[in-house]
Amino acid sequence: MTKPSFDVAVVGAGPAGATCAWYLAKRGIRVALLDKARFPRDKFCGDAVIPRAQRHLRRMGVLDQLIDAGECLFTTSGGFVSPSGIECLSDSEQNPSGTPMSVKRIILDERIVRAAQSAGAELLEEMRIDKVTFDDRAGTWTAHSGNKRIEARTLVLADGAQSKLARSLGIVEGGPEAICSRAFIEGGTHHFETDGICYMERELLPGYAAIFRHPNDELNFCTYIIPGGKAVPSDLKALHHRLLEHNPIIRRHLGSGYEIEPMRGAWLRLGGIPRSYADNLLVIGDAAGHIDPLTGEGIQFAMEGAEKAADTLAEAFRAGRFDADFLSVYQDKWHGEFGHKFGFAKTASRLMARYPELVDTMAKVANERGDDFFFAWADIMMGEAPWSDFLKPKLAVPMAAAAARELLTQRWSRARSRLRSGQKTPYDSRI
C-alpha cells in the first residue's frame, strides 16, 4: 500500500489549524498547512488575545515576535459601561492573572503560520478545498483543490464558522447563529482615553460592543450579537452604526470627527458541537463552535483545543489507530478542559438577557469593592478562573445583595414611569 504524502492534512491555517499544525510538527508528524489565501491575510473580530492563547503563543516564540516588532497592545485600563450607563473601569496591570492584549489578526495569523512552517509544517497556500473523501480500503484521506489532490492518513477541518467540509460530510449540522461586526478607527482622531470598554448596550444583551486600542492609537470597534437576545443577525449592520451615531457614551468616549473605515462581519459558531470526531477525521476551532456562548471570545479555545487534537493524532500515530472510537477521546479532552464550561455560560447568557439589572449590579459592586473583586470578575469571564467562583461568598454574598436592591429599584422605577404616564402597570392587568 502506497502511503499517503502526509500523516495529517489540516484544512485552515487560522489560529486553530495553525497551532494545531505547529503541536503535530513539533511531534515529528509530517503535516500539509492548507489554506485557500495567501498570507497574510484578514480576518474580521475584536483582536483580542487572553492570557489563555498567550501562553501558546509564547511556547511557540511568537509572543516575543509581537512584543519586539511593537505589533501588540496589553490592555492595561479598561472594563465595562453596564446597560444603565454605569462605568466600571480598573486599571487591570496589576490583575496577577495576567491581561489581554490586542493584535490585528492579519499581523497574529501569518506570525502563528511563520511558526508552524518553522516547526516542519508544509504551508500550501492558495488551495480552496472543493471536497474531501475518504479511502476505506487505504484508510487515507484526499483534499481536492481543482486539479490539486492531498492526500493524507488523518484530516484535521479547521474551516472557519460555516465548516463548508465539515456540514458536507454531515458531522457539523447547521449554520452558526452568532455574529460580529469589526471597523478600525485611525489613530489620532479619537479621544478614547483607555485600552478597551464593552458596552453592555440593553438591545445587544447578551451580544455587546467593545473599543479596543491597538498600537499606535488605532481602535478596533466592533459589535456582537450573540442568541438568546432580542437582537439577530441581521440587525447586524443597523446596530453597529447605530451605538457610533446614537449611544451617549460611547459618542463621549470617541469624541467627534474620527475617521472610521467601513463595518465588515464575520459569523460565530458557539458553544461546541456535539461530536468533533470521526474515522481518520477531527474537527477544530470555529468550526468545531470552541467559542464561549457568553463573550464570544474563541481565540483562547481554539488554540487550546488545536493542542488537545495534536496530542490526539500523536496518540493515534503510536498505537495505529485512527477510527472514530479511538479519536473519539478529543471530543473528552476538550470538553474537560473549556466545554463543560459552555453550558454555565449559555445559561449567563439568557439570563442577562432577561434581567439586564444583573449587569448594572455588577457595575455597581465591582465600583463598591474595588480592584480585587473586580479582577475576581474578570478572571472568571477570560476562562482564568471557572464559572463556580461567582457561588463564592466573596462574589456571590455581594451580587446576591446588589441584585435583589438594583431588580426592585429598577422595576419601581419603572413601574412609576409608567403610572405618570397614564399606561397600566403589570398590576393594573390583574385588577
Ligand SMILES: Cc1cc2nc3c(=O)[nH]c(=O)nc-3n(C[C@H](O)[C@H](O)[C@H](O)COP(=O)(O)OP(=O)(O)OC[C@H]3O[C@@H](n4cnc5c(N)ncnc54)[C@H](O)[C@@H]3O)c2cc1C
Contents of the next structure:
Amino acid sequence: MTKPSFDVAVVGAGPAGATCAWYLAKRGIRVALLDKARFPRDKFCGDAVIPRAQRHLRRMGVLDQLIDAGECLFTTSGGFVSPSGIECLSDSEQNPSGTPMSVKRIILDERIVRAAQSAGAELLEEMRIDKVTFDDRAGTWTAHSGNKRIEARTLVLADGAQSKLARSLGIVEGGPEAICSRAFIEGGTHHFETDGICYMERELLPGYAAIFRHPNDELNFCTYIIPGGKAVPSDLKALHHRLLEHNPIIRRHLGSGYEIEPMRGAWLRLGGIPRSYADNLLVIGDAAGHIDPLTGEGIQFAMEGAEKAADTLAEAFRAGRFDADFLSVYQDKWHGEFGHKFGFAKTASRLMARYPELVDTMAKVANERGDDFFFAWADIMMGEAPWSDFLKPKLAVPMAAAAARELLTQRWSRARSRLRSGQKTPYDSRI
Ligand SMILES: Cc1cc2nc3c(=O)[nH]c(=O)nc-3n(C[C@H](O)[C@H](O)[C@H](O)COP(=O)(O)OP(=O)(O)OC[C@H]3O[C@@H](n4cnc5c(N)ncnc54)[C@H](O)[C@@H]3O)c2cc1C
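Same protein, the form predicted together with the named molecule this time rather than the form predicted on its own?
Let's see the whole complex now, leading with the same chain.
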C-alpha cells in the first residue's frame, strides 16, 4: 500500500484550520493546509479576540507580532448598554484575567497561517475543495479540487459555518442558525470614545450590536441575530441600519457625519455538533458549531478545538488507530474543555430574551458595585470563570435582590402606562 503524501489534510485555513495545522506541524506530523482563498483574505467578524484565544496566539508567536506591529488594540475601556439604556462602562485594563483585543481578521488570519507554514505545514492556496472521498481499503481521504487531488491518512474539516463538506458526508445536518453583520466605520470620522461597547438592544436580544475600535481608530460595527428572541436572520439588514439610524445611544456615541462602509453579513453555527468525528476524520471550528450560543464568539473555541484535534490525531498516529471509535475521544476533549458550557449559554440567552430586565439589573448592580462585580461578570462571559460563579454570593445575592426589584418596577410601570393610554407597546406581549 502506498503511503499518502500527507498524514493530515486540513480543509480551511481560518483560525481553526491554521491553528490545528500549527499544532500538528509542531509535532512533526506532515500536514497540508488547504484553502480556497489566497491570504491575506478578509473574514466578516466582530474582530474581538478574548484572552482564551490570545493564549494560543502567544504560544504561536502571533500575539507578539501583532503587538509589535501595532496591529491589535487591547480593549481597556468599554462595557455594555442595557435594554433600557443603562450604560455600564468600566476600565477593564485593571482586570487581572485580561481583556479582549481587537484585530482585523485580514491581518490575524494571515499571521496564523504564516505561523503554521513556519512550523512546517504545507499551505495550498486557491484550492477550493469540491468534494472529499474515503478509500475504505487504503484508509485514506482524498480532497478533490477540480482535477487536483490531495491524499492524506486523515482529514480535518475546518471549512467554516456552512460546513459544506461535513454536510455532504452526512456528519453535520442543517444550516447555521445565527447571523451577524459587519461594517467598518472610518477612523477620524466618528466620536466614539471607548474601545468597545455591546448594545443589548431589546428587539435584538439575545443578540446584540457591538462596536470595537481598531488601533487605527477604525470602528467595527456589527449586529448579531441569535436564536431565542424575536429577531430572525432575515431581519439582519433592517436591524443593522435601524440601530445606526435610530438608536439614540449609538447615535450619540458615534456622532454625526461618520463614514461607514456597506453592511456585509455571515452565518454562525452555534453550540457544537453532536458528532464531530468519523473514520480518519475530525470536524473543527465553526464547521463543528464551536461558537458560544450567548455571545456569538468563536475564535477562542476554533483555536482550543484545533489543539484538541491535533492532540487526538497525534495519539492516533502513535497508536496507529484512525477508526471513529478511537477518534471519538476528540468529542470528549472539546466537550470537557468548552462544549459543556454551551447548554448554560443557550439557557442564559433564552432567559435574556424573555426577561430583558435581567440585563438592566446587571447593568445597575455593576454600576453600584464597581469594578470587582463587573470583572467577575466579564470573566464568566469570557469563559475565564465557570458559569457556576453566578451562584456565588458576591454575584448571586445583589443580582437576585435587584432583579426582583427591577422586574416588578418595570412590569408595573409598563402595565400602568398601557392602562393609561389604552394602547399596547411593542413589548407588552411579553407581560
Ligand atoms: C459577522 C461575524 C462576527 C463575528 N464576531 C466574532 C468576534 O468578534 N469574536 C469571535 O471570537 N468570533 C466572532 N465570530 C465568529 C468567528 O468569526 C468564527 O468563530 C471563526 O472565524 C471560526 O474560525 P474557522 O476557522 O472555524 O472558520 P473561518 O474563519 O470561517 O474559516 C474557514 C476557512 O475555510 C475556507 N473554506 C471554506 N470552504 C472551503 C472549501 N470548500 N475549500 C477550501 N477552503 C474552504 C474559507 O476560505 C476560510 O478561510 C463572528 C462571526 C461572524 C459571522
